[in-house]
Amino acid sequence: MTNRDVLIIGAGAAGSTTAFHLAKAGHKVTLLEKDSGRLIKPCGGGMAAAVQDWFPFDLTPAVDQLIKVVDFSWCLSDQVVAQLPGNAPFWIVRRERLDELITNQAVNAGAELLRPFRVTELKKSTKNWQVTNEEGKQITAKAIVIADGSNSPWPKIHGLGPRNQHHAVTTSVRLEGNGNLKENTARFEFGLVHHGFAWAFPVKEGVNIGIGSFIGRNEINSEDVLNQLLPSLGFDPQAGKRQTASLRVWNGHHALHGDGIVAVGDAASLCDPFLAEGLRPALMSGCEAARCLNHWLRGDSHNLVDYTKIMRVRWGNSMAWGKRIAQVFYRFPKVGYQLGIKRPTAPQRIAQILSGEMGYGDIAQRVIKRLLLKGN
């Protein structure tokens, strides 16, 4: 039987992130991923570039778009083109091939990679934990990262993060070529999707499109939804490939941590409930869930608490204002379109949300009184 520090179940953003910088800090590392090769991954990809001040190497390589332009519309009309302000703040990456670079960077570190590893079975023992993937093999290890995304059964297992999940619905699509959406300019629509918006994000010689829904029943027509959204971007309405997925979003302040396991990313259920960013939380978690790891198996704390205390400072306060504001941005949403979007504040503010510079907490109230107020 193996054992390691660490196990992390799951090599995506948040697992390889964490295991960067645990094998950089000298630690012995198992990442565990369950598919075999590298998957597309049609998600939007929207990521702000103030995340690569998180890494000592270089993320621009996993880059395809620098946007500096955000589309606005109400049902395909109403249009507002807003020009982000200063340097574009928001980076559009291809999710498999930023997953491979950190992945390769955390091998790289000293890092293992088993793969295809499926773990069927975790559980805690007197001092390690323990898991065991579909032929039976066992690896125990000091302590385990959960990183293996929104669909993940382990921290409802083991008593991390919210108890009663809550999933914004999501189907995403992968089109080849750009139609007619310019390039470093990002498109969001809203109207035509109830209680949520679709999106479309350029990537190199490609468009990822994604729909979702973000409270109420979370029930999205996806297809009469493309079939508008997509010749409007120049696409035939059946162009590409269809994948719905249920996506963990944030759903208040819950413990992301236990006696020597942590849980990141999508698994900690740590996506934006308004604009559904989950890149930059998948990697802040996986940094800070490293970095916690780091002193508590160098004996310098004697829990992981400090894990869950940072990431409901850094982004759990903002999330839960983001969080009011989708509740009633979605349920009033042509009044949330004109009194949010159109504002000529409003596109400064999103771009620094989106880069990190500001957090919900500081334009909710007035957000939220001035969307009640018009709503009733």
Ligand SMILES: Cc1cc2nc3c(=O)[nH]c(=O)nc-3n(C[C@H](O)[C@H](O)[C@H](O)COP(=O)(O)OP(=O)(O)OC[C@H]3O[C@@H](n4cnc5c(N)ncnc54)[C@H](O)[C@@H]3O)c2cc1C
Second form
Amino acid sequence: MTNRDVLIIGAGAAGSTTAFHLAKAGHKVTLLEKDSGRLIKPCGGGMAAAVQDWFPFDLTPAVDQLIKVVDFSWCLSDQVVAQLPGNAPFWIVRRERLDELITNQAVNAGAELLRPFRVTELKKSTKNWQVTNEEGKQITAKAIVIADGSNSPWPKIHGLGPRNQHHAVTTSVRLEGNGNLKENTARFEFGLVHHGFAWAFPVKEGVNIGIGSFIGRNEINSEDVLNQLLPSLGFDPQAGKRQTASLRVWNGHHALHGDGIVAVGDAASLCDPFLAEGLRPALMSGCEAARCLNHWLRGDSHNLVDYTKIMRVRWGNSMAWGKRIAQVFYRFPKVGYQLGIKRPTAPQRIAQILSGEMGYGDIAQRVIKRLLLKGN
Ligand SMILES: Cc1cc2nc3c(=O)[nH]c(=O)nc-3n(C[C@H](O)[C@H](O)[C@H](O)COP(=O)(O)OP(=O)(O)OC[C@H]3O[C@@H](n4cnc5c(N)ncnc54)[C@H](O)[C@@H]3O)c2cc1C
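The structure above corresponds to the form predicted on its own; please give the structure of the form predicted in complex with the ligand next.
Full assembly next; the chain just shown is listed first.
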């Protein structure tokens, strides 16, 4: 018999959120993290302030900037600058601080944190789940949460998420100093990046640059892009350390649960396939997984199917449209930029998408309606 209720693999945004909510509900939770300390994660840190509603503690210590203006360009020209509507605020968080903040709250709520602890094996015995780390240490629990990000092998092995996983290819650079990027302004560049876009988000005394390629064979011309983008932002083209990362993006509706097991965040392939938004679904899935596991552990439900169902409604249905939009937009980006981004309502729509106020399905329906009206 094990005395642990839940083992969570990975103390990132998704894992720490699950740990906090489960510990707060009174369960015995152990969070397993391979890294011993704070590392700079390849993440722009853009996140809707609306996620604050999912936590009973203040997230603002992790926030570096509030974005008020968005600045779009096509090949560094044909600029569109727009104020974001104040009703859907958008934060830039210092990513490593966000993970640390939620992890600390989980520990304060009673979760156990083991780090460094790199899980190398995960299996089910008759009743319990068992993980093993690289030193051969074994721990068991009634349930498992897979939260170890885009390179997690466990969802495929245990039949969760898409069999055919799709990855966006990304390069990121954290720069010191703000260059000529204005305070409270987020920059988006379409046109320079093959099958994707580049972004520059201001953080305290620095800038997070990211480049993502979302469809096709995932080749990324990041050095060419940086050679043009960095000088346009007032930086040396060689400035900053490059980090490349493969980001597992949403690729169809699939079960995210099994017998006493769920996948959350990037491990569950939840990241937005159009805009690379992965923090909100990581936090959302962490909250929902904790809610369903709480019912299951208390014997109020016999399985974890509700987790898959609710994530489909709250996230998957919109991502199905996001994927379709990405396929068209990144194949014909110049047309997409002219017809989509340059519309006067585009910044407001993007803000509404990123805050969860609107889904990609709503956007698609508006476009279809417009086309039908034009056809008549
Ligand atoms: C360049 C780039 C820019 C991005 N910008 C944004 C953005 O601006 N806004 C946004 O919303 N999203 C952004 N994203 C996406 C976002 O970063 C991810 O979706 C988010 O990190 C997902 O969180 P997670 O907790 O699922 O995974 P992760 O943050 O990857 O956490 C997984 C954790 O598991 C640990 N781990 C891994 N393997 C093991 C193991 N075997 N044993 C134990 N622990 C393990 C890792 O060390 C890590 O701490 C960006 C992604 C990239 C690559």
